[in-house]
Amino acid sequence: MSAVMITRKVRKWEKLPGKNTFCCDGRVMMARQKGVFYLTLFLIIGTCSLFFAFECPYLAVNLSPAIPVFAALLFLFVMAMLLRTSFSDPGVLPRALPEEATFIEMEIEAANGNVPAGQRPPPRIRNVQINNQIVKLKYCYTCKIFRPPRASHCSICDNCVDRFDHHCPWVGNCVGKRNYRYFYLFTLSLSLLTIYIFTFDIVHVVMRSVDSGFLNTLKETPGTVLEVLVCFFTLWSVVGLTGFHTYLISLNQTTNEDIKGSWSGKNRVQNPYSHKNIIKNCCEVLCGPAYPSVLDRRGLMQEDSPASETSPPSSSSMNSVPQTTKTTAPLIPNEHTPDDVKPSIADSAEKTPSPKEEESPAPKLPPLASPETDAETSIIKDKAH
């Protein structure tokens, strides 16, 4: 059995390690666990649909037509920020190539020397200086790289993410260097949308209660009651999350650093990334440059793959399909050759002459007598008698 190797060009996103899913030819990048993301879409779209169906017609006529217009614009902005956060590369760092990983391992072994048996090797770290302060770069055993400052390895996506903040299941993606500002704008706009809908739900109930009474209004507008309940329970979590990230942005700090206490431990190490100014920190995080992706997801690479496998044909296929390729090599039986195609010893003995038979000449036979010669010989014998 033999295989023919062909070289074809594939997109690099098809061969990227990690636990991510890609759509639209690598343009959309998300985590594999997207169940909570669909729940987020359902809650936002469902709540806004109820608001546009039950409250907006009444409020546009009796209060102002600008209410549904502003709600629609706010809804579109929330969805745009959500999709921008969920479908983008958060800042995934490429893994080291085999040659680079081998070189890094050799450098580490040369620096650490021979470790005695039974002793733990020293931690794999490198020290860099940022704003006159020493920052340690940790080695990632999965990606085989020394992670840049503020980077961390996400166990859910199985990738190192630059300026890793956290993995958010509500958006179905990691939040890092390239999509943090969009995540913050999503939480901020979602808080405003939730407050907006909750406020005008109350206004709608109050205005209708003046004419129909409170209980009759609740019976006539069950959708409003459902909206009030959903907005009431989601308002605290969304607004609280927005306030927490506003606090982190003012300090130029990430959620990962805050949880680990990187800049508030026993040593009281100051944050080297903070400008000691709230406005400067907010401008750097929210108005800084847009960093390009370093993955080159849609780049082309060559891949060798087997095209087809060929096996010796069986006797039935030899009779039915004409053979177009002639070979001069003898058929050598092996474990892949069918039994009905393997040549037997008797067949090989009949078909293959021995060397002696090929060298020895054929014996010369006497010429055969013709019928006329036999008749003349018999007449001569009769005359002699």
The other form holds:
Amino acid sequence: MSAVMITRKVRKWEKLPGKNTFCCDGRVMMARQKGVFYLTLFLIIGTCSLFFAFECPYLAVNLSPAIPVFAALLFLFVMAMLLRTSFSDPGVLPRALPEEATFIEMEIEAANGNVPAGQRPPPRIRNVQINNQIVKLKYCYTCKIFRPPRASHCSICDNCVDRFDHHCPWVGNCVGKRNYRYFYLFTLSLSLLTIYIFTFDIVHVVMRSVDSGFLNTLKETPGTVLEVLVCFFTLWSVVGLTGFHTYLISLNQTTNEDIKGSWSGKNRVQNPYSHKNIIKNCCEVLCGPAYPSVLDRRGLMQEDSPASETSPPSSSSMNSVPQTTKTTAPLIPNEHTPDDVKPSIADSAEKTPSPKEEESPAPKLPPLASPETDAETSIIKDKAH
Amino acid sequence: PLKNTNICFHNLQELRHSASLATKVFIQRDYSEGTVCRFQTKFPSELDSRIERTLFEETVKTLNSYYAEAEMIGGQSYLEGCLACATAYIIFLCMETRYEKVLKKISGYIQEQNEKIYAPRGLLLTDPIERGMRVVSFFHGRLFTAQNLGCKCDEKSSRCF
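Show the form predicted together with its partner chain, please, because up to now only the form predicted on its own has appeared in this conversation.
Up next: the whole complex, starting with the chain shown before.
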């Protein structure tokens, strides 16, 4: 009896390592924890709905119909930017395939020479000269690559991300090279929307109170109180965040570099990526080319081994987890952490918090790979002394 | 002159998966000018007997110039950026960005280089985008004749020559 080969088109996103969730057959890419993202959506949509329901009818008639129209446009822009930031690939660097990883290991061993038994091997660092400054490229034990300059490993998503800024739980994704401008435009437009709604809430309350009295106004439009509360608290955080990122953009720095103090301090290297000109820096970050994703999420996997002829029927191929990779079903977060993910704790020293919390990255337990040889962990330990 | 060797480019794709047949040489990124995409033009010793230095350098330099063109921050990128921003980037769902257009040119160039220069020397050049733009890799293995490969091109894929 011959084996029947049932082939199903397996797309590459199903086999991608890392803790991302994918939706719409690989078109949408997000982090695993999406709770805070849903909260963001709820707050924005909820507050704007209240605004359109309670304030806009009055303001359109008594002031100008342009007010709700502009609010609607602004709201749509905010949503578009939020969804683009959340759903796009931040600039994830694919992990090295076995041949490339072996090639790099051989290069490292050749560079290190013979290490006497019992001694720790020297840290895996490659020095590179950029614009006449020496920049150290670190080796990522999880992805088995030397990280390009400005890339960092996000332990929440378990990926190396190019030009890593931070992992934003509000947006449910990392912010990196590909989606930084959308993230910035999101915070900027959200600030404008918040200020707009706040201002017109006040205007509406004042105008209506002149006619009917303050308490009656609040009874007629109870949504106003909620909106003002939400806007008030949002204003401080989002406007502050926008200001902070405007400052970073003008210096061509990332949040990650700012938190670690990579370019500040007397003995440190000066930022080699800055053009020393605010306008040039802004133009590069905001008006630069739209980088393509190097993760071919929707490409088809190649069938390359004859053993695939006896593969199980297609219905179970979604559930069958290969030893080294984790498949993720759409929109269902995977709660299990397979054992092969534990060595990635080595890079949790690189974990950067969201800008809301200001905690210093703490080095975690040393796993199979040796974090003491990671120069960055040793710098953090120096700081702690 | 390799008159009696027919190499079907279609089957060269399958060479990649047979690690036992091919050894790989990786050309790393050159970060001396910052984070722009550039590859080192230093000639690797493993390719010494396989290909002339000038041809290799020509290929890498042309690739570098393509990437520089894609990442150039100038009038056209500003226009594209501002126009896209004005439409809340919805235009990117329909339109191809300049970078994507250049990437298509690059893959066409790599295919042409493989057919003309590298395949006759038993080498295969892979597109950097398949490796996350980290490396350009060269595969080298034995030269195959049409009988070994069991050439089975259809009309759609590239020609057998």
